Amino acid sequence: MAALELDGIVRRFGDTTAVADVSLRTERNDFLVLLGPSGCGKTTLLRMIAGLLSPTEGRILVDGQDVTTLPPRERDLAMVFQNYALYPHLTVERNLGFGLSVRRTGKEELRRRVDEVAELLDLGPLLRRRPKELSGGQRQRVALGRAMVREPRAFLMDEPLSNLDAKLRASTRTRLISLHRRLDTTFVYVTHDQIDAMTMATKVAVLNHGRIEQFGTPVEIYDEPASAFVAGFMGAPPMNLIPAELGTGPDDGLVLRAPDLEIPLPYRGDPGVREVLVGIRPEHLATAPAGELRGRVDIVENLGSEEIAECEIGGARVSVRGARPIGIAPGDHTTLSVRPEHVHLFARQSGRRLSWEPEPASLLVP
């Protein structure tokens, strides 16, 4: 069990800043997911936590201990790599116990730990095989088991599911959630897949260009994204983002206006900002005879129990998600409705979330 704290972490490679002033803190037993697109700095950050890279600035603390300058072997953290990094000439059994044998662990203790992990991960029938005789999912379990036998303070995982097919990814996610609860320790997990983050994490740090865009629970990040970047990254399909102008209506209430869009808001007062991005989750849009959005349906995707319609509204692409049949077809002209509480506003220039402050009545611009 370990609480992890990153304090002003910076990593530069020459003139390039890969990680810029990252600070966060996890509680013991958190499942922290570092989420973001390729090149955002998440793997670099994980490697600094592991001790494989040194930060240019900042501190890394594990359970209050400053480990910034400690070598990897003294941090008591176990790393699971994307390519599994198994020894091809060793059996599964010897791969599992390799780290313990290097540490000169006694034979009885080594055998006990290997047997416990093999039973937990259903690796018993595979102990005599070599990695080339295993499937991708089995190799992933061996790599995880090799880390588990060490009984570390925390597990660090660099996209361990990226080489698995969709069905195996789903089943392995379930296994990792179960393992996290059973092992009662801290996981730090790197991925670009927001489904991994939503299903497994207790905390998510969304990174963009080496900076944390938002840090919170999966529900907080999905329901109240701090920026247009986070809104457009989380969700499948992601949140619709439509450029619009914020003004006042006949009754002095605020109204969002764009081509083929007019959405009244339950706010009054000085908007403070005019150019905004309107954010609406696809599942919060529904067809209605007199909706606030008007457009043409281009594509309807059948997902089995659901359908996703892609529409063009005032030059913007808008996704609509609903139970099958969704009730519209390619070529249809349709009107869509959204409830005001499901409308998110972002400043168009900065991309930051706008929040409504009732006293005095105005939108707060970060």
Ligand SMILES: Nc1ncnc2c1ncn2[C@@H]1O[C@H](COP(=O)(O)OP(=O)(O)O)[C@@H](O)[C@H]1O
Contents of the next structure:
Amino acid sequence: MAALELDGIVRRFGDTTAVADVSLRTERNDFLVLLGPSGCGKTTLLRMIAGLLSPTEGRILVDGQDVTTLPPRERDLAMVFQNYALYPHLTVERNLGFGLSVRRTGKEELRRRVDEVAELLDLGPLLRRRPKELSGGQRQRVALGRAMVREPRAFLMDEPLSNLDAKLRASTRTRLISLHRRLDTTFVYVTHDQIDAMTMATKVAVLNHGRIEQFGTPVEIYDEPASAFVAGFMGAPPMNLIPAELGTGPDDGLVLRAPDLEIPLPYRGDPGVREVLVGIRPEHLATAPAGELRGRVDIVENLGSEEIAECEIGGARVSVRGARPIGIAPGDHTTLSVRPEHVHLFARQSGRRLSWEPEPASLLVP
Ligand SMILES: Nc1ncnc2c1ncn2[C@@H]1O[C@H](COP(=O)(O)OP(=O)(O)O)[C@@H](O)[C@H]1O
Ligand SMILES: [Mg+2]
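Okay, that is the form predicted on its own; can I get the form predicted in complex with the ligand now?
Below is the entire complex, every chain and molecule, led by the chain shown above.
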């Protein structure tokens, strides 16, 4: 049985369609990340799961139970908000226990759960403090702890790390990963940050204009993006996307051609589509004497262990990533090489991924 199932969810606000036909299923134990740019419908979707907003169409099931029309308190889910929403006049301890005391949990049970959560989140030394005496990261932990004390069926989080600095974000990610392992509960986590998705998710739904562009594991989404949109969203710097023509070369082999680019592919036959986007991850390009791409280096950025060179290739901007020193300098004319298995193809018109079917040899055009 799916822990969470969204079935044909649509939400309109007047003329705006914030969420357009979203369906997905997750298992218990999944850490689901809803990923996408600002305005793509992430918060709207999460609020519908929480019960704070009703869908215009579709059904929401939790552990097989249809909760679409249930009020939030009957769904047994915990929502952790971006702006923490702690009670300023209560101590950390009272904030943690608040959700339980109003539900008339026994004193001892309350104590046990608050202590357990304080221990898990390292809040022990802070129990007597009030929210204004805490740092941003500490407040964030209290907000999370307050949700955990209730032992809900799932945790719902809307950009919970966005107010934290880079270092604290990284350490909080690690903490969330280990919490998720220990709690054995579904997490649904909304973010526009692809690093959050890569590091924490077991499943990612990439959203664009209220629709799922791709649903899969972080590795599937990184290694086989279903569309140019997903390819350009995952990775920093993202996948290079270069407009090219797909044609045939000598003995019917397929060849990609663009100004200063000619990549022979190990495929034969009629390509079916000519106008494509060639996708190459920055780490899959390397300088080589007889490379398939020729360009000029504009900038080289030093990241410490690696360098990223920004090049211009036939009018397109292309990033190349490699161990430092990368061996090229601004102003250099260089040639770059890519292995054919690292070349992704997308139809230029629709943006959808093209995949190669060896038997019978054909390019699958969705
Ligand atoms: N209460 C509302 N009334 C009207 N439009 C809304 C409302 N809530 C969200 N929207 C619109 O729905 C779209 C998705 O918003 P939202 O879910 O907040 O996106 P995200 O969280 O991905 O940034 C946006 O175009 C937003 O303006
Ligand atoms: Mg939002």
